[in-house]
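First, one chain by itself in structure tokens, the form predicted alone.
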Amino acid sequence: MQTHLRGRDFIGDLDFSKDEVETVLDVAMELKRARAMGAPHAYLRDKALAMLFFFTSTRTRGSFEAGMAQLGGHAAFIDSETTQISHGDTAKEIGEIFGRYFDGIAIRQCDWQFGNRYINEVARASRVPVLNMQCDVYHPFQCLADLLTIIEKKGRDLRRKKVVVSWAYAASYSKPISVPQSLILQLTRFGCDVVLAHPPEFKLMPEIVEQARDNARKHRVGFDVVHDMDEAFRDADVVYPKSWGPLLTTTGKEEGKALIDKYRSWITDQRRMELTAEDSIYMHCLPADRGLEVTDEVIDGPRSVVYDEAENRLHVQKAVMALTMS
């Protein structure tokens, strides 16, 4: 157990070592048990968290607000569009001022080639921990929840478990690439044989892919990139298919939509699930585009763990807040 996380930022997945992530998971499990037993765990009594949102949210806002309340503190929802942030407050000013008002700052800023830079600029000016609720590069809390869920379903020893991180078709909008990037970075540190599947135009950032390869070599696990969804799914223990935009190919809306529409067949249906291992699980960070990314039969079926996964956002976030803000 690592005991030196107080005051630390959590912006990128590799900001915490593997041992430190294991500490977070251990604390998350204890907090999950405490909540199930109705045991008080107000480790952040009288503490306040600033939650700064540039993008709308359901699970992120709800889980952070509930988590702070359960830890005995308060979470302040701050919308960038209804504050002076939209009229001139700089990242440095937010870090300096909110770092004096609050005991932690959590930010969701997913603008491509800006969000991560903004969060880090706030962190440089802040005297309190800065937590990344999602940016254009990483979604670290979602990935911690995913890792906890996989461990709960598949056991602590994940070596030789095949986990597929796949692109899927969705028409709603060009979604960030942060979820798949966080997954390939974190899961290659925990023994999983990771397969990344996507159409050729939907690449992830090359430096992130190279870091995942380095992790795989260091931990002696597999990491492969394929462009066939059926090939990826074959004999998988865990499948995590979700949409993301072709941001490294084009940022144009019309061009992006045309590329997305080329791959309508990349849907998770029962036929594809039958390619996987007999006891495989289906995961998604939600919201999913039903009928496009995944069929109702799959997401509402017995192999789906999406609600357990969503619940675990609460527990891992409470763990990180308790460890960094106490």
Ligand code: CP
Second form
Amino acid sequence: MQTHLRGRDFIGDLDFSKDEVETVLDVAMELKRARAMGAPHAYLRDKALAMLFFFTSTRTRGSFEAGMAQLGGHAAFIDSETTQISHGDTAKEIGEIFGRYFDGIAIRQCDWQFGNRYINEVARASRVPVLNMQCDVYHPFQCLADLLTIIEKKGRDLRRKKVVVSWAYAASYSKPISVPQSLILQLTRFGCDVVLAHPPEFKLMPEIVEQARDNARKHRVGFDVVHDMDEAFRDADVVYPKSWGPLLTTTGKEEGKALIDKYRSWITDQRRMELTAEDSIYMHCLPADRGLEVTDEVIDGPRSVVYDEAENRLHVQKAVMALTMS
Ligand code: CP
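Can you now output the form predicted in complex with this ligand? The one shown was the form predicted alone.
Full assembly next; the chain just shown is listed first.
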């Protein structure tokens, strides 16, 4: 067990080694059990976390805030729009100053080709751990919660389990590519055979796909990219279909919308779920565009694990905070 995480940042999925992620999962399970038993686990008494949001959130905000309280500390919600960040506080200033007030700085900044750079700039200036609550490249805490959920449903040995990370149609907005990127990076280290499915215009960052391929080679698992949703779903043990924007093809709003609209048929419905293994599970990080990305029948159906998945955000985040900020 690798436990040397105190003081560490968690910005990209691969910042923690596979052994360190195993430690996070073990601690998360222990904390989940402690909460279920009503057992105290105030590992961060008198500690404070800054939660700096440049984008809206339901689950991430709620779970970090509740998690800090359960660990005996406090989380301060800071909205970029209502601080002097909107008038020019720089990333370096935030790192320096919040690093002196708080024991950890968590940031959500998803602006394409900016968010990850911003978080790293804060981290360089900060004397306390910086945690990525989602950027343009990674959503590492979502992915830890997803991994914990898959393990709970399918067992710790995920070898030969087929996990499909698929694009899905949505009309609400051009969503970040960080969730599928984190999934293909992390799951290829944990024994799953990963299939990435998307229409040709919805590619992920080539360097991330290459890292996933390297992980797959190193851990002797499958990693395939296909452009057909039905083909991907066939015999899958886990399906994780969600929308993302065509950011590698175009950042133009109208052009992007036209590309998204070409693929309205990429919905997860009962017919598609029947292509998967008999005991398959349906996952989504939420929020989902109901009726477009997925039918109500599937997301509210017996194979959907979306609420367990959302709950696990709390437990993995508490584990990382306890390990890095204590
Ligand atoms: N899945 C997720 O990150 O949800 P929020 O955007 O509501 O935080």
